[in-house]
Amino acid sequence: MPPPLVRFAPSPTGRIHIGNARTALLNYVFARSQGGGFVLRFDDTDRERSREEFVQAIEVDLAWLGIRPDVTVRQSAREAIYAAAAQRLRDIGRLYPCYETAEELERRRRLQQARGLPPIYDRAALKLAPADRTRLEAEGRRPHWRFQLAPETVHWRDLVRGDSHIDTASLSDPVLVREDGSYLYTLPSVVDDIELDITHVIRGEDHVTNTAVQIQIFKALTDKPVPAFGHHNLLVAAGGEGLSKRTGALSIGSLRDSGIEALAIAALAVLTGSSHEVHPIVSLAELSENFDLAHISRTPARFDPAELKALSQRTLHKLDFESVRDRLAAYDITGFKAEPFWLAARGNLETLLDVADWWRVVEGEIEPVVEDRAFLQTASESLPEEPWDETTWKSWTSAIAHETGRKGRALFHPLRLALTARETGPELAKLLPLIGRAKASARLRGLAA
C-alpha cells in the first residue's frame, strides 16, 4: 500500500476558524502518522468572493499551527482540466443541460412538497426536444448542467463512521456547472482528487451526503480506486449549539493574537470529541503517535473557549527552552540567563506575552514594594557574596530567620514584594540568582533597580 495522500481545501473567502483547523489538523496528523503527504488546495473558483489576502492569511495560519503542505494548488489555475472532465461527462451522457430559472425550480419544489413528494429535481430537462432547447436559448436562456445520478445505493466503509450508505434515489441530480460556465464545488473537487491521486478524503460529517454523489462522478471519470472517506464530528459550543463564527473571535488569527498556543489548538482540535482525553502536547509528532480516525466519536465535539485557554497555559508550562528560544528572542530575552529564566518563569505564565513582565523583574528596573523597611534592611545586610545558585535562597533566608525569628509568610512575603513587586510568582530560589546581588540589594533598600 502506498503512503496516504490527503488534502485540505479551504475557500479563500475569509480566515480559517477553529472548525476549519480541526479538519486541517486531522488530515495532517493522519497523513504524518502513516508517512503520507498533505496537499493544500485552494478552492478559489468563486471569482467574486475569493481574495489573495485570504490565501496568504490561510497559509500563515496553517504554518503557525505547524502544518506545512507538501503540495499547494489553486483551482483557479486548473479550469482547463475541469472543462475537459465536464466534456467527458457530456460525451457519456451523464451531464445534461437544464434551463429552469431559480424561481421555476422553487415553484416546483413547493408543489412537490404540497403533494407530499420529496423536493428533488424531476429531470424535466431530459424530456426536452432539441427544438425546445434551441427555442429556450434563442430567448436568452443559458443552461446549467446537472450530473445524472445512477439509481443505486452507494456504500462505503467510512474511516470514522464505519459502514455507510446513501440511496441516490433520494437526491436531486447535482448542478456541476453554472449558467456562466463556472463550476460548483463538486466537479473540481472530484477531478482534483483524481488528478492529484488523493487516497483519503477526511472532512466534516456535513459532507456525508455529498460522498455518494462524488463516488459516482469519480467512477464515471476514471478507473482509479475511489479514495477512502472519513467524516468527523463537528465542533459545537459548550452548550451544544452551533459555533458562531460571525464575530471572528474563533478565527485562528484571533486566537493567535489573544496568546493561545498553537499546540493547544492542535491538541484540542484533534483530541476533543474522541476516545482520548484532551491533554497538553509538545509537538504534532506526539499527536501522530497511535493516531486512529476510528477513535473519533459519532457525537458532536464540544468546544469550550475556557478549556482552550486552560489547555494553552498547561501547554506553555510544558515547553522546553529550545522550542521557545526564537520566540523569546523576539522579546530580547537572550544570553546565558535566557534558559534558566524560561525554566523559572514558564509555570507562572498565562500566555507567552507575560514573559516580558518577568524578564523586566530579572533584567529591567522595577519599583520595589516595601512592606517592612527594618526587616528588609536586615535582609540586605545578610545577603551573601556571589556567585549565587539555586541553594542561595535557602541559605540566605535561613540566616534571616535566625537573625529575626521570622518564619513562613512573615519571612518570605516581604522579600518577594521587595525583589519582584509581586504577590506571587516563580520560585525565588530560581529567580534570585538571575536578579543578582546588586539589584537584590538595591531593591531591599527600597531603591528602583
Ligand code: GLU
The other form holds:
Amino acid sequence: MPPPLVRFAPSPTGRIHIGNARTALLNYVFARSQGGGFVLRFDDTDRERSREEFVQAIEVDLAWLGIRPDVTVRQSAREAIYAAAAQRLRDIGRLYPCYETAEELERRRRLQQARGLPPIYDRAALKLAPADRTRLEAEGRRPHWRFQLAPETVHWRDLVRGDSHIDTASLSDPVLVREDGSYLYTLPSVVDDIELDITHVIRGEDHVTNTAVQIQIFKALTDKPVPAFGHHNLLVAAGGEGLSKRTGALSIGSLRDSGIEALAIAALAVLTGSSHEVHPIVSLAELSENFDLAHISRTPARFDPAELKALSQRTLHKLDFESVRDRLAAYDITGFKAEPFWLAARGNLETLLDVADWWRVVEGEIEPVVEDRAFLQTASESLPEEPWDETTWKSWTSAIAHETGRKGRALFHPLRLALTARETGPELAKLLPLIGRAKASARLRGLAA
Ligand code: GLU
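Please give the other form, namely the form predicted together with the ligand, since only the form predicted alone has been shown so far.
Now the full complex is given, and it begins with the chain already shown.
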C-alpha cells in the first residue's frame, strides 16, 4: 500500500472558519498518523468569486494552525486537464449537452413538485435530435453539459460512517460544464483526485451525495482504484444551526486575533464530536496518536466558543518556554528572565495577549497600590540583600510576620498590591526574584518603579 495522500480543497472565496479548519486538520492529522502527504488544492474555477487575497489568507491560516502542505495546486491553472477529461466523457457518451434555461428548469421542478414527484432532471435533452440542437444553437443558445448517471446503487465503505450507499436514481444528472465553458466543482475535483493520486478523500458529510456521483465519474475516467472516502460530521453552533452563516467571528483569523491558541483549535477540531474527550495538547503530533476516523461520531458536533476559550487557556498553561520563545520575543520578552518569567506567569494568562502586562510588572514600571503605608515601610526595611531566589519570598514574609504579627491575607495582600498593583496573579515567590530588590523596595515605598 502506498502511503496515503489526502487533500484539503477550499474555495478561495472567503477566509476559512473553524468548520473548514476542522476538515483541514482531520485530513492533516490522518495523513501524518500514517506517514502520508497533504495536498492543498485551491478550488478556484469560479473566477468571479475567487480572490488572490483569500488564497494567501488561507495559506497563512493553515500555516498558523501548523499545517504544512507537501504540495499546493490551483484548479485555475489546470483547466486544460479538465477540458481533456470532459472530452473523454463526451467521447464515451456520458456527457451530454442540455439547452434548458434556469427558468425552464425551475418551471419543470415546480410542476414535478405539484404532482408529488421528486425534482429530478427528466433528461429531456437526451431526446433531442441533432436537428433540434442545431436549431437551438441557431437561436443563440449555448449548451451546458450533464453527466449521465448510470442507474445503480453506489456503495462505499466510509471511513467515518461505515457501509454507505446511494441510489443514483434519486439524483439528477449533474451539470459538470456551464454554458460559458467553465467547470462546476464536481468534475475538476475528480480529475485532480485521479491525477494527483489522492488515496483518501476526507470531507464534510454535506458531500455524501457528491461521493456517489464522483465515484461514477471516477470510474468512467480511469481504471485506477477509487480513493477511500470519509465524511465527517459537521460542526454546528450551540443552537444547532450551521456555522457557515457566522463565519466572521469564527474565522481562523479572528480567533487568532482574539488570542486563541492554534493548538486549542486543533485539539477542539479533531477531538470534538468524537469518542475522545477534548483535552489540551502541546503539539499537533499528539493528535496523530490513536487517531482513527472511525472515532468520529455520526451526530453533529456542537461548537461552543466558551469551550474553545477555556481550552485555549488550559493549552497556554501547559506550553513550555521553547514553544513560546519566539512569540514572547515579539513582546520583547527576552533575556535570562524570560524563561522563569514564562513559567511563573503562564498559569495566570487567559490569552498570550495578557503576557505584556505581567512582563511590565517584572521589567517595566507600574504604579503600586498602597493599602497600608506603615506596614509596607516595615516590609521594605525587612527586604533581604540580593541575590534572591524562590525561597526569598518565604524568608522575607516570615520576617515581616514576626515583626508585625500579621498573617494570611492581612500579611500578603498589601504586599501583592504594592509589588504588582493587582489583586491576584502569579505566585509571588516566583515573581519577587524577577522583580528584584530595587523595584520591590521602591514600590513598597509607594513609588512608581
Ligand atoms: N471546494 C470543495 C468545498 O469547499 C471541496 C470539497 C471536497 O473536498 O471535495 O466544499
